[in-house]
Every structure is written in C-alpha cells, then in structure tokens.
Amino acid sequence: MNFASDNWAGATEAVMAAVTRHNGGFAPGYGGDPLTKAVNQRFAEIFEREVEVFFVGTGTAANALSMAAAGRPGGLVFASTEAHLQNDEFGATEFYTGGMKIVPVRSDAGLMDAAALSASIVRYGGRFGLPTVLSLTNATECGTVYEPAAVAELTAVGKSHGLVCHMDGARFANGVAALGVSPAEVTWKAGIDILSFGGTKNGCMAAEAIVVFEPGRFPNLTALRQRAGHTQSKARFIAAQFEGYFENGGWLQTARHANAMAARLTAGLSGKVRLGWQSTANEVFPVLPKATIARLRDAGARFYEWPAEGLGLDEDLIRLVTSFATSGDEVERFLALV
C-alpha cells in the first residue's frame, strides 16, 4: 500500500521497452540523433503546433531553467503558495536567475484566483522588483486543476502587465486527463508560454522537458541547460523514454490510472473521514486521527504528513498519491484499515 509518492514507482513496461529498443549502436550525441528529433516532432503533434523541445533531466531543472529564460535583474515570479519552486527547490529559482524574488500568492487548496493575483502584482511591482513570470502549476500539488478558462483568466492578467506565462506540468498528464481536454486547450491557446513538461511522475525513469510554445521566444536557453549541467550528452534515452510515453496514447492511460485509483480512495473516504479539500487529479488529502495513521503505517502503508491549519491535537491531514502502478487491490485494502 504505498502512497507515498508517484516518484517511487518505476517505469512502465512501454518505456523500458523503448529504452532497450534504442539501445544497440550509435547515434550522434547532445540531441542530433534522429530519435530525439522525431521526439521533438511528436511533442508538436501533441501540442498542434511547431514547438521548441529541451530535455532535462529533473522537474526542477525545467522549472529553473525555464525562470531563468524569462529572467531579468530584480525579476519577481508570482506562484502559489503551494508551487514546487516556491517550497521544494532550495532556491533553485533564485540561484539560476541572479536572484529574481518569488512572490507567494494566496491559494485555495492550490489554485489562485486572478483577483489575488492583480492584488499582488500591484502590490509588490516596482516597488519590491519587476513583475516578470506566472507561474501555474497544472495538476496542483494539491491534486486540484485548472480548468483552460482560469488558466486564460490568469494568463489574461500576467500578460496585462508584460508578465512571461510558465506552467509547472510535473503532472500535467494527470492535469489533462482529469479535466478531458487537449494539451493545447489548457496550455498555449490559454496563454501559456513555456512549459515543463513531466514524464517522470507519471511512468518514465528521468525524463523531464521544457516545451517553448514560440520557438526562438527564450534564445538563452540552450546556453542556460548547457551552464546548468542538462544538456544530456546520451539525449537519445531521454528521447526513447519519450518514445515509449507516448507510444498509443499510454501517457494518458497511466495517468487516468492513477487519477481513477484517486477517486476510488476518495470515494471510500468520504462520509467517513473529512477530506481537507476535494481534488480530482492523482493525490488525495485525508484528515485522520494519529491513533489511525500509525495503524496504517503498522500495517504497511506508505504516505506522508501534509502541513496544515486548523487541525485537533489529536489528527493530522496525510497526502496519498497514487500512480499507474497503485492497483485497486492496494485501494481496497487501505480503504478497510481506514
């Protein structure tokens, strides 16, 4: 019963496969082999449209990377309170821009609202720095998503004071499949500009991109991965990793995997145990009293606390996150020890 995280699963079979499929010969290093750009073809299909394709090899990589695209001196990055870059990359933002300021703006299990926003570019603009980046993330860390009407509304806003519109997509497969859209809906056509893209999260080993969404927007990129040490030398085995992730549609399918084993947690959950808020992508938030979360542990459930106000003394709100790995079994099981 492990909900620990969708990183501690492995690899689907459709990956390695691809992997050990390109694995025999040579090929030209650095990305000019020809699997790696039938990969960068295979993201402009998905997209629809000519896209710039840059493989890294961590989700924080493609988020620095992509701040420090944008960035300029005394640069601000408005976020949610919840964004990974503001709470889990150990300054990563701030290192690889020269110092560019996160500005945390209010959230609601994840989601900002465009007032809360335009409130804190106001606030903090010229006076704390220079408004630069949006940054959204799609699905949340809160297992919630933004529908492609709230991502236009936002991006409307970012832009209305010449802001570079980024979307964190660690799980943007979750993100698409729960909400049954297009990737373009909910990315570019929202006013998305710059993208990172997860594979790892959702079946891959390491395989991590930022997806520019006008090609030749961010010139200083391919020297920023390159300084940054993710310019992979090897790219053909990000490239396969992709391969074998796209292959029929798989990304999807794992990802409507996890967020379906999600829903049967939550569903089995509710009216039993308060939720701290509803979410409809691959994690769900249960409050539950400590006698019953080292039962849990006892009896071999992996998950972790989850910060958070307004709890008893005696309760903590844990985070379970599944993957395409986690079976109904797992769910049920975890459901009767609850």
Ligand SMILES: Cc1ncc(COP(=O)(O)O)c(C=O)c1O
Second form
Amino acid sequence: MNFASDNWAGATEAVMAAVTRHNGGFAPGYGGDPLTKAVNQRFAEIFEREVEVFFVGTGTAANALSMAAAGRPGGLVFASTEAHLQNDEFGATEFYTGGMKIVPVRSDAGLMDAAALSASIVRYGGRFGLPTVLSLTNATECGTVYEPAAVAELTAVGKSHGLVCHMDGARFANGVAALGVSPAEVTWKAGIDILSFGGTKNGCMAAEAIVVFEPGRFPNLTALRQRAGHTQSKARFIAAQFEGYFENGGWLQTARHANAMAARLTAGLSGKVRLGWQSTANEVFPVLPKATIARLRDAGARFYEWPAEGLGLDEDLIRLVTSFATSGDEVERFLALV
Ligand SMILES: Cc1ncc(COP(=O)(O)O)c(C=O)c1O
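Given the form predicted alone above, what does the protein look like in the form predicted together with the named molecule?
Full assembly next; the chain just shown is listed first.
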C-alpha cells in the first residue's frame, strides 16, 4: 500500500528494456548520438510541431533552467501558491536566475484563475520587479488539471503583460490522460512557450526534458544547462528511457492506469470521509482522523501528510499518490482499512 509518491515506484519494463537495448557499442556523447536525434523527432511528432528538446536529470533542473532561459535581472515569476518551484525546490529558481523573485498567486486546489493572476501582475509589476514569467503546473501539485481553455485564458493574461509562459509538466502525462486532450492542445496551442516534460514519475528512471516550442527562442539554454551540470555525458541513456517511455503510447497508458487507481481511491473514500478537494489526476487528498492515520501506518500503508488549513485538532489531510505500479489490490486493502 504505497501511496507515498509516484517516484517511489521503479521504472517500467519498456524503459528498462530500452536502456539495455541501447547499451551496446559506442555512441557520441552529450546528445550527439543518433538515438537522441531520433527521440527529439518523437517529441516533435507528439507535439505536432518542430520543437527543441533539452534533456536534464531532474524536474527541479527543468523548472529552474526554464526560468533562467526566460529570465532577466529583476524579473518576477508568477506561480500558484502550491507551485513546486515556489515551495519545494530550495530556491533553485532564485539561484539559477541570479535572483528572480517568485510571486505566489492565490490558487484554489492548485489552480490559479485569470483574475487573481491579472491582479498580482498589476499589483507587483514595477514595484517588486519586472513581470517576466508565468508558470503553470499541469497536472497540478493537488492532482487537479487545467483544461486547455483555462491554460489559454491564463497565458492570454500573461502575454498581454509580455510574460513567457511555462508549464511545469512533472506529471504532464497524468494531466494529458486526465484531460483526454492532445499534448499540443494543452501546451503551445494554448499559449505555452516552454515546458518541463516529466518522465521520471510515470515510469522512467531519471528522464526529464525541457521542450521549447519555438526552436531558437531561448539561445542561452545550451550554455545554461552546461553550466548547471545538466548536459548529460551519456545522453543516449536518457534518450533510451524516452524511447521506451513513448513506445506504443505506453506513457499515456501508465498515466491512465495511475489516474484510474486514484479514481478508485476517490470513489471508495467519497461519502465516508471528507476530501480536501476533487482531483482527477493521480493524487487524492482525504482528511482522516489522526487515529485512523496511525492505524493505516501500523498496517503498512505509506503516504505523507499535506499542509492544510481549517482542520480539527484530531485530523490531518493526507496525500495519496498512485503510479503505474499501483495495484487494484493495494487500493482495495487501503479502502478496507479506512
Ligand atoms: C509538480 C512538480 N514539479 C517538479 C518536481 C521536481 O522534480 P524532481 O524531484 O525530479 O526535481 C516535482 C517533484 O515532486 C513536482 O511534483
């Protein structure tokens, strides 16, 4: 009953097989290999346009280097109050950008709305710094998703103030699977300029990529990545992970499975316990009595508490994360214990 995080799961067989398949012989380093070129082409097919792809080792690096590429001295990044780059990255954005400031924008279950964004830009722009980047997470840190229309509305506000529009897609596959839209519809067609594309949480070992939708738009990115130590020497192994990840549409099948397991948790908990909010990707947030939480842990369940307001003294909000490796049996055992 492991609901701690999707990064507690291993890698899929398809990913491991691809890494093994490409292990033989010699290939140029630093992305000069034919496999990296072929996988970049796969990204172009998936996004239905020419793209520029920069492999990195972590989601934090993808976010922080995206911010650095789009950044400028005195720049402001607008992101939701729940944004991973605001709360969980130990100042990586601030560090890699030479001190850009993140402005947290009021959000509901991880989703910001256009009015709140607009108000923040007007309120802080020019006084705190120079409005520079909008960062949206999809699927969000709360397991909720932005529909393409919501992304388009927010990026329209951002662009009217000259912002570069970024999407943190650490759980991009879960978002796309939950929405049932194409990767293009929820990104560049909705105004996204640069995407942190996650593979690790959904079945890779360590494979993340920065996807730039207008090649050449961020000419410093190559140097920024090198300087940050994220230009992979044996890039072919990141490419191999993505090859295995995309094979036969597997990346969306694993995401659909994770989402379905989360939906089963939601269905089993609804009406019995309070949910912090409704989520449709691979994270569920029930409020449980502390005694129940202790009992679940004693029975071997793994999960984390999540910060929340408005709770009673004897209860906590917990986060349950599902993955490609979550089984229906685990879900049923957890529900029976609750
Ligand atoms: C929404 C989001 N963005 C970025 C990251 C960062 O990924 P990493 O831990 O690989 O740096 C995470 C990781 O939990 C995340 O949940």
